[in-house]
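We begin with a single chain expressed as structure tokens, specifically the form predicted on its own.
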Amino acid sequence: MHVLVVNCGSSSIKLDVLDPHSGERLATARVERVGHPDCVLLMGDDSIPIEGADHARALAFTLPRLLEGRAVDAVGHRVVHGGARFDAPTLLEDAVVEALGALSPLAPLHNPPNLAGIVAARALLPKLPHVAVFDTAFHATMPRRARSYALPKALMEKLGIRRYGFHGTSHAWVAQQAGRYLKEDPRALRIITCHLGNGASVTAVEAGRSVETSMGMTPLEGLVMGTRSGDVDPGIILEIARKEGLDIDGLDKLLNHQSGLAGLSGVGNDLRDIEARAASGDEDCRLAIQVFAHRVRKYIGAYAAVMGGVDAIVFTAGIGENSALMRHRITQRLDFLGARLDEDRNRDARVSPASPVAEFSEHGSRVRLLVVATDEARAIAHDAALLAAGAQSVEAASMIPIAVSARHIHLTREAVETLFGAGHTLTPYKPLSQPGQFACEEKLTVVGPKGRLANVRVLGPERSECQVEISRTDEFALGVDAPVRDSGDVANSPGITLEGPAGVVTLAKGLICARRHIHMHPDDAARFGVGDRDVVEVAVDTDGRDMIFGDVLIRVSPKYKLEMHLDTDEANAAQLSGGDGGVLASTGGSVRLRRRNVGFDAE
């Protein structure tokens, strides 16, 4: 399958024709100054004038040209921001492209223009597949906690406000190469991704989900960035407009367009330039280049206290690539995480399409420091082409059944011979749906730093560590921050105490809020076109609570039977019961399946 990409910006348009699997571009062409009299396209060796082109025109002029004896079979969009609602690649349906229109307010630099684009190339390549790509969609999957600011909750609400976060293409994509490269599904490992370019951003990838990021609500707030100040004190700005008379317009031009390695430096946004003007002894440039390595840092140390550690930091764009000067004064001073720079891998880091990934961390290094080249176009074609080959579709009618499941405990054999007494066997109440699995008679106490839990029922068989999953209610009824995690998956989560009839045993770890998942028989997986450890969605239909649940994991075992799995929260959310079910949500007859946690095929 060959995959035109579509990347429109204000004054810009990126087009390449490639090949998703292998990375191979077919074709690549640039329009320049889109809007503007001297408007150009750059394909290969020509450069060809396009006078005063918008985004319509230079595309109804430069596809043409293109595509000129090359079949293509989807087209992939770049689209800035995705808002609340959409969280995972989607075809571009009438109603689609419409709700992207209301879209603009919250990326109005970013967003028309990629609706421009969309308008266009769908009016031209009327019958093939379009799918927009969601540069916000990789952190859909941040906690509130991590997502929501300190302001009034109505006003929020009623606004759209929350942390989206952007760059999430890159992040992904980076964060999968460097599990490829160390050779460890990226879902068992805590990366730091550094999108270090004009526009900065870092993130922190957990068990292959976005769970914290630096820019916000607008691709303003986190890091100093080119133009863009990153975080300021709001007081300022509030100081600015009074004493500067500025108005919106003109503090968003401040912030967007004057700030930043620019407004530092006072010789403009390109590091190349402020590097060498700062080598001749320039200290304005000098103190832009340490702003900007100390923000990043700060960042990274952030991010290693919000995962509990970190296994991988990856630098990527422009700077991250390419500026090894940027990346010594970010990494010198992160021994105490177990990370250590090799000086000379690091002037020696080169990456490219043919070698993507470049390590500059010492040999023996607990923490790998890696080089990683992005490849936004690719990571874009991959999802359309995925969406596009109908590889998710599936019957809207078929049914899953649900199950909510309460609060509950697994053991080991040792703390079920210290809570029940020594040769105890659990003894079995009743059996669950998945098979093998069974409620017990036996129930504990589980006592937290602020409250307890009574009769809480233990669950068999015996397992090889303990765990004690419980509900968002429960987190606040004991006191504790219990992370959201797949089943048997307790590195690094909290300890809790369980009290049973013959002792006590306290938990260095293992209290859980289990993330929601289905369990599959391959029969069914297959049935529905999906594979194990991909993230869908789930659509449920009650009386007068319809929703969708997202970021619901699929786990397929021959040992399962088809089941979604939900807390107590969550069926509640939905006035769920017994004997419910929930289908696939879909969106044109194709499963919004988020595969995002999935590593690209890249063979």
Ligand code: AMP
Second form
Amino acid sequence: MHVLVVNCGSSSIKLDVLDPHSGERLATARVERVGHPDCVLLMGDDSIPIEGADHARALAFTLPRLLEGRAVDAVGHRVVHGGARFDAPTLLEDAVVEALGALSPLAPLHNPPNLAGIVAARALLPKLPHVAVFDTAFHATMPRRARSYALPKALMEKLGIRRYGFHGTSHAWVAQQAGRYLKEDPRALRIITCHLGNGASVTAVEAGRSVETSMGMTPLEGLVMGTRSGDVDPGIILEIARKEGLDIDGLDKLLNHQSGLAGLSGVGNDLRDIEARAASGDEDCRLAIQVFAHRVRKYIGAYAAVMGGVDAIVFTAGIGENSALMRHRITQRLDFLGARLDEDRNRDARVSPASPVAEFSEHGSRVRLLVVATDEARAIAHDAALLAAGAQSVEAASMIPIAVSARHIHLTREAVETLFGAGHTLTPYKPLSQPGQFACEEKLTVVGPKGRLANVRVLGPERSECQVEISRTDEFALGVDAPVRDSGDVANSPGITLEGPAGVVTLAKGLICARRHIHMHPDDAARFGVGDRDVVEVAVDTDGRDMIFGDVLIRVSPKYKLEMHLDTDEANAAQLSGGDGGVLASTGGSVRLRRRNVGFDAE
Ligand code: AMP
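Can you now output the form predicted in complex with this ligand? The one shown was the form predicted on its own.
Time for the whole complex; same chain goes first.
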């Protein structure tokens, strides 16, 4: 599958065609200075002028060139603000596009160009599914105490004033990458993610969810940014308006475009220039770096308090990934938190798409310091691919149904005739979830040296070897010791006696305790990033009976439908019942699947 990702900013368009599973880029294009006379398309080594093009014209010009000879299955659009309504990636139908239009006042700089891109791309590629992925969505889980401002309630309700947060796609992506790297159960992790680019924000991620973030109703709050002030005493704004006579537009320009690193340093918003000047003694540039680092440290301390501790601090985006100096200044005195910086590892930390995580804490540091490469286009492509594949939601697309297998018997033709009479054929009772498999009306008694199990169901169709699958508890009841085996692997297994209405069969081998496994279609395997015969871990969380199953075998075949199979002992131990589902929670050599009750989302 290939996804086109469209990211329309106010004066630029970024386009990527990529494989959402591997992240491989097949093509990229950038349009710069959209809406200006010197608008230009940059693709490969080419630089093609598209004089005065707006978003629609620029896309009409670029897409045929970018997609020439390339099949694309879905389009993912970055949308900055999803308001209170859009808290998850959403398929772009007409009504959704209309609703997005109504959100523009919440993000007047960002949403109108996003929307212009959506309208144009839908018109140009009408047969493809288009999906909106929102910067705000990841923060929808913030508790009310974190998202509320202390302003008059009626006014906040009237104007939709609350903390929404931004850069959510990036924060979610890097937190997930960090979880994989640390090979920890993400539900137990508290991560502070610092997205430090031209725009900058910090997020507290607890159990994989955003619980607090530094940007607010707009992207102006929080950290010092390239040209945005971040936090300022609101009284200062009143003072400037009064004394300098600035109107709303003047204040907007001052706070969004003339402040931050650019305002403090006087040399522009690029930290590389500021670092170079600071190194040669420029006091304003030194202060700019100090203020920037101080603000990030302050938020890290605050967010550790919000979560009652922290396990990892992650740095990403242009500054976070590339400025060892800034990471050093931010993390150098965090020992009190348990975060011990390793100066050499920090200086040498490099990340790339092929190697997206680098650690720069000392060995043994309780809090791990990480650099993680962000990849918003890939995260958008991933969500778009899931929705385009027909899933109702990203959450639903990650569900793995769990089926509980009771003890059962597979028979050969010969055994069927001995047990039920000559010429007897198995009578289907109900189909099973795996295509072609069915439970039969026929039942048998299994006889062991110590006890008997009556009414054990036969499964069809007939096989080339008999096999009896029982649980550990059944083994005790029968007085036998069955090995844990994959279905079909009966060599050197013990035998057992089967009693039927027409006769008795004593098997020389075939008694096993089935190894837990997940059936996957190759498409599912690609989606979860696993292969046939991989062995993974499955974590299930149930009320008071959470547990992790190790040694879960992945079985991939075009004949299979996605489903995890457990026996009754395993299901009972975790208080699972049929109809429950598992959710892919993290990978890292092994996959962890987190079970959730279908239709029930904790908290
Ligand atoms: P982003 O918005 O994530 O693309 O980040 C862009 C910003 O990252 C630039 O404006 C620079 O300030 C900063 N940046 C990129 N590379 C470096 C570097 N090697 N050292 C310091 N800052 C950098």
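Numbering follows the first chain given and starts at 1. Please read all numbers here as calculations on a predicted model, not as lab measurements. Rigid core: the largest C-alpha set superposing within 1.5 Å between the two forms.
Relative to the superposed core, residue 571 undergoes a C-alpha shift of no less than 2 Å between these two forms.
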